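Just one chain follows, in the form predicted on its own, and it is written as structure tokens.
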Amino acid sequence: MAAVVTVQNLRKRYRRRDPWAVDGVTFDLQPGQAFGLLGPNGAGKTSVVKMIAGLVRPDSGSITLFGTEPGNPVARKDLGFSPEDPDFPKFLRASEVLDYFASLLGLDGAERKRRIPETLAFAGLDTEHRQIRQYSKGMKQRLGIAQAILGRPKLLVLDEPTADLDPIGRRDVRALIERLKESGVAILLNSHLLSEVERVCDTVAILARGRVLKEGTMAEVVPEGSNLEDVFVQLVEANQPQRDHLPSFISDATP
């Protein structure tokens, strides 16, 4: 079975002068498969997911999605990307910002009558009729999703899905994952919610400045006996200067 995603020893940096922030970075994955991308804040994940989706090019390596180059057409159509911080027209309201991207994806009425409606429920904004300028940064996360998901994507690229969900709405992006897996969806997740990554990805690469630090399924990254947020301190602290927890002037201080 083709990768719908292969990633080939990628390299970016911003600046000619600064350390590089995705340094080497291979991986593929596989329709119906979650793999999730792990690492602490400056790792390299987010310019790795910007790269998949097209908004950002690489300095070197190769991205192959769907058989072709992620800024084509052809590749676009097949996938749905939700950011880690969305952001829409705030005079918008959830429905009329679904039917501009259903415009946007070519949907007909009919499809647009179907599918809108079903999305909104699914987010929890079906009863929703206010601007966006008055949502929560909870809310605007739902509708995110909402839109990454009206078009049917092969392949669903969450950056940081469930940073500003509470338990329900963690639950719900859970179960959908679950649902899209089983459908054949390819599920790529870039998470610091260790816990919510154990529970759906197949495999996970944990990244420290640029670079992968360990990747493979969660059976050959966890040991029995151990959870992934274990593993993922002891790999990114062995891989980071060491530094006191408190100020001196703190420590230090008398009553």
Contents of the next structure:
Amino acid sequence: MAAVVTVQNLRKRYRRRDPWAVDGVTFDLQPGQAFGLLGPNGAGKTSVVKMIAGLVRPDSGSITLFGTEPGNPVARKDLGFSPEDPDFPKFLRASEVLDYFASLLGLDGAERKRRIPETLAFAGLDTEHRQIRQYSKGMKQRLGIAQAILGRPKLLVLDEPTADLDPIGRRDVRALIERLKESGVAILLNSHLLSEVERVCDTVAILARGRVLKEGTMAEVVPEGSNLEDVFVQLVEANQPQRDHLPSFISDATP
Amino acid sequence: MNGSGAVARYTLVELSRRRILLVFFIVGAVGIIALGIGLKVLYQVASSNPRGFGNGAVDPATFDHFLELLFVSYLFQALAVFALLIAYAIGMTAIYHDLDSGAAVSIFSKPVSRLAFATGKVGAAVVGLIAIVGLLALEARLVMFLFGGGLENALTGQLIAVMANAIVVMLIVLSLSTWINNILAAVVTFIYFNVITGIITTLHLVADAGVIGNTAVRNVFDVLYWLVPHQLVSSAVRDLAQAEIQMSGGVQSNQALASVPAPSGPGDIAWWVFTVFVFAALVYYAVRRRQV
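For comparison with the form predicted on its own, please write out the form predicted in complex with its partner chain.
Whole complex next, starting from this chain.
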């Protein structure tokens, strides 16, 4: 089966003097596979997914998205991308944002009429008539996920999809991922919530300072009797300078 | 082009909901009505004076015509100022806010090319500008009925020139705001279009009038003149000046008219078209290069 996305030896840095944000990342993703990209803050996870979505250009390496490069709009037709900290044109309403994006996806009028109310209902925004500028972060996150699934994608990239969601929203997203996986959609999940990744992902890659520290199926990465969080902490701490966990003015303070 | 229509449509929806544009429009609309009614009231008060105007030296019809010229003259200035304000407001917001807020991340991940996005944005910005300034001009045309006829065509010509100049300003701000902060983009555009270009155009005009004798210096200004956008000028400005000079006795009219810019010729219009293409291409280039 042809890979949905193939990433090979990807490298990216934002300024010449900066360290590599992404340094030699390689992986591929098959239909129906859920791939978790893990790493501490600044590990390069968002840079990787932005390059896959054609938003950021790699300095070297290659990405193949549905057989072509992500800069080609055709490649993004089957891509659903929910960005970290999503935002939208602030004077539009949720239904207008979805109609706008449905037009960009090339959905016809009848399909738009069917999908938009259902997607809004899924996101819990069907009764919301305010403009986006009045939305909370959680509401924007819901809309971010809604617009990502609107085109019925074959690859769904979720960058911290549940960071601002309430527990019910998180449960809905988990159910969504599982349902999409069953129907053959490939999922690329960036998340700090390791329990969530452990639940829904088949394979994971742990990144730190732009490099893949460990990659494999969940069983390969997490030994029996351990859990993903322990593996993650051990790996990441072994690959970054030691630091005191508390500032001295806190740890030295006498009660 | 796939998606440019949707980008244009929803950019126009956004522009129609932006308060700053509404404020500029309302201030402009109220200003034009106030100007027209104010001058008309002035005429009524003056004509009720049995001694007439200027100790009887000017008849009421001439004074009425003078007021009309005055109104049209102020109107041209008001339209130019509001068109520029609206051009700056649209230029500063149409693309910048999508990039700054992160909305562009969701938009660019959809199957829309950067060319379609830039085309939709520029199209919406131009349509928005024409609609708002057009409405102000329509109102101005209605207010002109207070003064009788005669200068309506002048308004049309001047309106086209004002819009053409505003479009260039808007495109410069649009392209710069894709690279840099939108306030900085507006400041740089103001310095480039209103200060540097203004100085070069004025010096070129002075050189053309023969005030600068040195051929080398004249040639330098000739070259500089063709390196900056040309502000288009309609024949209305000169017609208006001529009418005002004639009314005041027509003394040394040729000398006085020399300082009034001549109407733009085909060369200037062709240069404007070229400039618009260059700046629109710059908007596309900036959008294409932009990583979000």
